[in-house]
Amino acid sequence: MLRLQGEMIRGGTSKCWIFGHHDVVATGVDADTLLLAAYNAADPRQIDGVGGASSTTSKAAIVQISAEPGIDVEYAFAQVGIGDERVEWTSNCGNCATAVALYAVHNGLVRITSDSTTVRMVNVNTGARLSGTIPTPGRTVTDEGTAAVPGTAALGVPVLLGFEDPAGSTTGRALPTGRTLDTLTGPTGPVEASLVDAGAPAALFEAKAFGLQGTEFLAEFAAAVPALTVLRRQAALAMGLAKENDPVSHAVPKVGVVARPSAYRTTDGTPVGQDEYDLAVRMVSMHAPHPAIGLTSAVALATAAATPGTLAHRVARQTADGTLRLGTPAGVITAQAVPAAEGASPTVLLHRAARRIVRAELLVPVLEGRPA
């Protein structure tokens, strides 16, 4: 039985266990083996571990101080399998980055010198650079806050999350194929797609190609998930994210549908008017509809919507100030693109909230380097 210190932090609409790199190394077990056992990944209920049996609650980040100039901390993001003994290390998670920023401030990984502290981060999975700005009034950080985000009624510490120069963070190009439109082959034939790499690689399709409006409840959107899963694999091959003989990834690229704004109701029944947002979106998270939207997906959508010729640009309401209001199942989430230095793509800002839930010593059943 191994002992591992960790903190569970809600970042936005995800829960993420945060572990110090030195604590992981001290166990003497590789990170995959450790996480698979700690989360009880082999069980789809994850009942004998700390996983929450959903894609938004089966996440982890391993954090350490960075030696890179201009960076405070670096973190590896893990999407732990659910009923699948595999850990995905190929992507990033903006909600977990929000949690990492709060963890860094609370654990002295960055100096607090004013009433506002910015944590400069790099995600080692993708090389993405992010910033998380947290209020630290009187040079202190609190465990409570009054900030809320769509997708949960819980309040938390406000975090302004910035994705810096996000275009091409994984493939080197905002449009990995060099085209704004590609044609992929799904279960029922060819489908138009826009393949974008910003924040995370994403494959975007028009909702109407699947007989959808883009404003469906999660149960209705779920009918399109099998087809989108097939198309995700096709997109991964087209974007150079995988080769034919590589294992199928259910994390990369992100995949979803977009549509013109129309009136709809959120998951909790709140009405959203056609004029209250700019782009309807429904995304897939691993094997199921995402209850809101992943932040890296929001960055990809903001980039796609600002790029003439893409499907997102075709159906989005264009704004003059770089904001894009996304109509998600949980409600409206706003991303704002801010011009950056010459040669860099715009920084994308999102308002999030985070809260520390628990600090704990995990008792991890590992036998001879393998999950027990």
Second form
Number of protein chains: 2
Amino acid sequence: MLRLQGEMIRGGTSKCWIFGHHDVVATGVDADTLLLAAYNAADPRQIDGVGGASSTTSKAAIVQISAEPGIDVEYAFAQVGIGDERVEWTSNCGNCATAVALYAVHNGLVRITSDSTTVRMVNVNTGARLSGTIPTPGRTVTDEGTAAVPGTAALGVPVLLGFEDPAGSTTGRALPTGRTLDTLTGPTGPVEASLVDAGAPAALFEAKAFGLQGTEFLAEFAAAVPALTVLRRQAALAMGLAKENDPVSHAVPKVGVVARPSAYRTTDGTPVGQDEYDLAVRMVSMHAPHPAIGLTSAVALATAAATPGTLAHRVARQTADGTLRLGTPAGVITAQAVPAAEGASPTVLLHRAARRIVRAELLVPVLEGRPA
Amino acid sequence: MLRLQGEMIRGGTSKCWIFGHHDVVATGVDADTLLLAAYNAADPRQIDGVGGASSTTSKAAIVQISAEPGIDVEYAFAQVGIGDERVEWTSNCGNCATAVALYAVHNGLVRITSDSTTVRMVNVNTGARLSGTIPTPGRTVTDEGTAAVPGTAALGVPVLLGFEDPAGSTTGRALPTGRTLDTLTGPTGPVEASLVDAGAPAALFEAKAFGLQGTEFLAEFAAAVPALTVLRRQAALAMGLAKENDPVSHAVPKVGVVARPSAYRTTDGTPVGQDEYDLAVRMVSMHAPHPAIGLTSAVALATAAATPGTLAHRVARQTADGTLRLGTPAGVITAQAVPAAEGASPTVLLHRAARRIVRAELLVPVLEGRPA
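Now the other one: the form predicted in complex with a further copy of the same chain, given that the block above is the form predicted alone.
Shown next: the complete complex, the earlier chain at its head.
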């Protein structure tokens, strides 16, 4: 039985286990084997592991101090399989980045020099650069906080999360095909798509192409998930993220639908008026409707909505100050685009929260180099 | 933010957090408040807590050394709410008892004097007495084991779990109404029931009363859950477990259906022949089909099947040696009744497995004596 130190931290609406890179290396086992065993990924209920058996609770990040100038920490994000002995290392997760920032401040991976500490991060999966700014009043770290995010009533430490120069973070181009509109072939024929890369690669469709309003409850939106799963593969090929013979990724690109704002109710029943947000969105997480929205998807939407010719631009209410209020199943999430240095795309800022849930020693059943 | 030591241990097909009674008392907060906050019970996804958002992963036990002669440890079992700020303290859980036994051996709550250590336990919720026997080769404790149980491919330390004198453990009588058959009123009219109390109070019905075979997949059995939820309340009243004005319990009594054995497939697709088991059973856990069977329910079924006149006796294949092979959705679980001292009902033995998953410090958000 291997032993591994870790912290389970809620970042926004995800639970992420955060591990130190040196601790992972010290186990003598490769990270895939270690995570598959620690999470009991083989079991759809993950009953013998630390995973929560849902896409938002089967996540990990492996963190280390970075040698790169201007960067404090680098982290690898892992989406661990559920009833599937695979770890996806191909995407980034903004909620986990929030958790990584809190972990870095608590564990001395960054110096605290004032009442507010910014952790400068690189996600090694995608090369994305992020910043997480956390209050450190009196140069001390806290576990308490009263910040909230849509999708949970729980409170946490406020984290201002910034996606730095997000355009083209994976493929090098904000529009990987060079076009604002493409046509992909879904199970029922051709569908218009906007394929963008900002924060994460994302394939966006109009809700009405699936007979939807884009403001549906999760259970109703679920009907479109099989078609969007097929289209994810088509989009991956079109965006150069995968070749014909590559295994199918269930995480890349992000897929979802957009629509003009209209009045709807959140999952917990709260009414949201047509004027309270600028763009309706329903995203997919692995094989199920995302209960809110992935933050990297929010960055992709902010970029797409600001790009004339895309489906998101076609249906989004345009604002003067660079803010975009996204109407998600969990509530409204506001992304703010802030001008950056010349040559860089605008930084996208999101107000988030994080909370440490446990500090732990995991007992990981690895036998002969494989999950037991 | 309160701090609390705990261990997450898989017992059979459940994940249980085990806490020391002294540690719970030291927080200065009552156990209900502490668990509701630690598990984020208010949230249906338990996203800000250690709960797994399913009935088999939202369990806890609080353990201490017992002053009672012949007993090593006593434990209180808690079923923590999911999207429901309530903790149920009214039932026992055999899977958690398995975890408690492993915890007791690892944490010095019982002396290890030979190659096998028996932990004698009392469940303080119900007064049930149990034993857990664990290999301690060379008088050492191990985290490794190769024992398996139906419902998971994961391996663990073997635990032979014994329910001592289980009849009447909650109400004082194996048949709380004094009858082997009662008639309860369900949503569609009168239904025959056998109300027994052994291991746990249980209300058993014939599958055919709900138009079922008793060998259905979980999704098919789910159709009967609303009716069984109504009947659980009726059974609680008939068995003297609740009075008319008491709040409705979602845990007590256990409810489920029985049927004659017939060929079926387990949830993972494994075929089970008609001759491979003696009694088909589908139980309810809170508001959903139980993926396997609660162990206390297995004890109730073993007792009912051995009692002429009950519905379970009516449909169970009778065996000469006191074993009863239960055909559950997860596979076949064998209960063995062993004669006990005069005046006591037979001990029911079950072969189980447990594994420590994490040793942890929990950060629990309690503010002003309430979950934050």
